[in-house]
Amino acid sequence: MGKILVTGGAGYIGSHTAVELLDAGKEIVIIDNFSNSKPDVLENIKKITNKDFKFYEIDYSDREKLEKVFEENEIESVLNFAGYKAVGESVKKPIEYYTNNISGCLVLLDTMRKYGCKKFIFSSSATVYGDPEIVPLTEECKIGGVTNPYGATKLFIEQILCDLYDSDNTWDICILRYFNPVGAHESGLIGEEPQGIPNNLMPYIVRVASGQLEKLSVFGDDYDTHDGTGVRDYIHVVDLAKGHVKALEKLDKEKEGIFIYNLGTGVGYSVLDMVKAFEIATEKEVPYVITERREGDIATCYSDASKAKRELGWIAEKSLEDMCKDSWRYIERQLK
């Protein structure tokens, strides 16, 4: 049986997916350069699963080192979590985002081609839909008009994958468009660990609740939503990780194809909904202040994930309360 290469496997979504793959009896190889993750995550994956795996500390854009991974392991499929992922940061550092996300992915795909490995699952994002014309968003909605460089990198890679499949339809490609991943593993051993000031809402909320940060900045309260704050589809990271296992099972069954799925709950919550839900779930106060809108943000975005349910047999099962409690449990462990 071949192995599954998990790039960025020590990162937030990569580590949770590694757990689900190991629990499903898969053999994995992880690569990570720890640019946005920590080495102890790997030990925690082993603790949670009681299983071992091979690890290489490399950058996925380093062709020579990546080839060594393919030389030394029989890789049959690749899940790519090595992209940079912060919307705000991408506006400030577009060159870094284009270089890491697109150039890195091209090196990865070219190396896969060289070694005859043609099963690929790509972490895309709801940002490819741009400012949605209609919600909920289905996979048939038009893509493009992205509002930040992060979204542009996802859009370009989706196009690259479509062109790659057109040129050689022996590839099996699954594009998963994530909505907003939050939460942590229920063990509290792995979770979202942003370096420096968090870019995403939930890690910010938990750091305010724990006293590490003074208050939450809510970017804009004049959007056309029920309370004026931005509405998003928040999905528990463990549900998201399970979606990758289901996608891999589909690629193992199908004879070649390119498949696209939304992974979300289908429910939109505003920033203030999230703050209130967190306060209720954890009995912790989250002081906040309303500030200017953030560049590149849109008012409302949530998914129609019925295609993933139909074709993958996947559905998001965890509640908003689970998301809040699991996020808090993770940060509490960090503080001990």
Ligand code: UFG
Contents of the next structure:
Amino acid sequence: MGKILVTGGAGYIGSHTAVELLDAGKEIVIIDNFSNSKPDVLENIKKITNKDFKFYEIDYSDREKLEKVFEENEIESVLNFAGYKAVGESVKKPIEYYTNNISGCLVLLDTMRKYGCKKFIFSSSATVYGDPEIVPLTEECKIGGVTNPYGATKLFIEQILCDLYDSDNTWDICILRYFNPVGAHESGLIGEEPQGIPNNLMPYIVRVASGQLEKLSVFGDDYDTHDGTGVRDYIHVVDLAKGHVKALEKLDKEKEGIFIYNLGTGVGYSVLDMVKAFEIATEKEVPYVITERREGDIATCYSDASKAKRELGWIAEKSLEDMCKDSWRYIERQLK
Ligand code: UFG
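Now show me the form predicted together with the named molecule, since the one above was the form predicted alone.
Below is the whole assembly, all chains and molecules, this chain first.
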């Protein structure tokens, strides 16, 4: 059996997926340049799983070094988590985002082709749906209308993958559209570590609860939702990671093809629902103020996750309480 290459395997979603792959008995190779992660994560993946893996500290867009990884290992499939992911930062640094996410992915795909490795799983995002015309979002819903360079990189790479498959249908490609990943591994050993002040809701809530930040700004309470605040489909990162294992199993079994799946729970919660759920789950207070809407935000976004259930046999199992408790446990450990 060949090995699975995990690019960005020390990052938030990459590390949780590495754990699930190792737990499922797969052999993996991780590459990461630690641009948004830390080396201890690798030790913690080993601690959680009691398994070992090869690691290379390289940038996935460094063709020469990447080729060496393919030379030294029999790579059968690739999961790509090496993208930059901060929406706001992408507006300020479009060249960095397009270069890392798109050029990097092209170097990776070209190298895979050179070594005859044609199984690829790509981390896409619900952001490709832009401002949804209807919810829940199915994979057939219109894509486009992204409002920032980060979203554009996801949309463009999806297109690149479709074109690649059209040009050579011996590729096996799976595009996974993530909704809003939150939570952490229940061990508290790996989780999300945003640098500086977090932009996303859950990391912000956690830092308010810990006293590192004073209060949460709730961006707008005049949306057309049940309480006026934005509604999203929050999904536990461990469920998301398990979705990758299922996707890989599908690629291993099926004839070649290109497949697209939403990975979400199918349920939407508002910002205030999240604050309340967090307070109940952790018995911590989360002071907040209502402020202006954030530019580029949409009212509601949640998935129809039935295709993944039907075709992958995957379903998100963890509750909102788990998401809150696990997010908190990780930060509590960091503070000790
Ligand atoms: N929010 C607040 N206050 C905050 C942060 C967020 O009220 O301090 C609100 C937002 O307005 C939104 C909700 O919380 O209603 C969720 O916001 P996030 O920033 O956590 O997530 P987004 O839905 O805006 O973005 C996420 C991912 C992106 C992805 C996008 C669409 O972070 O990578 O979903 O799929 F592109």
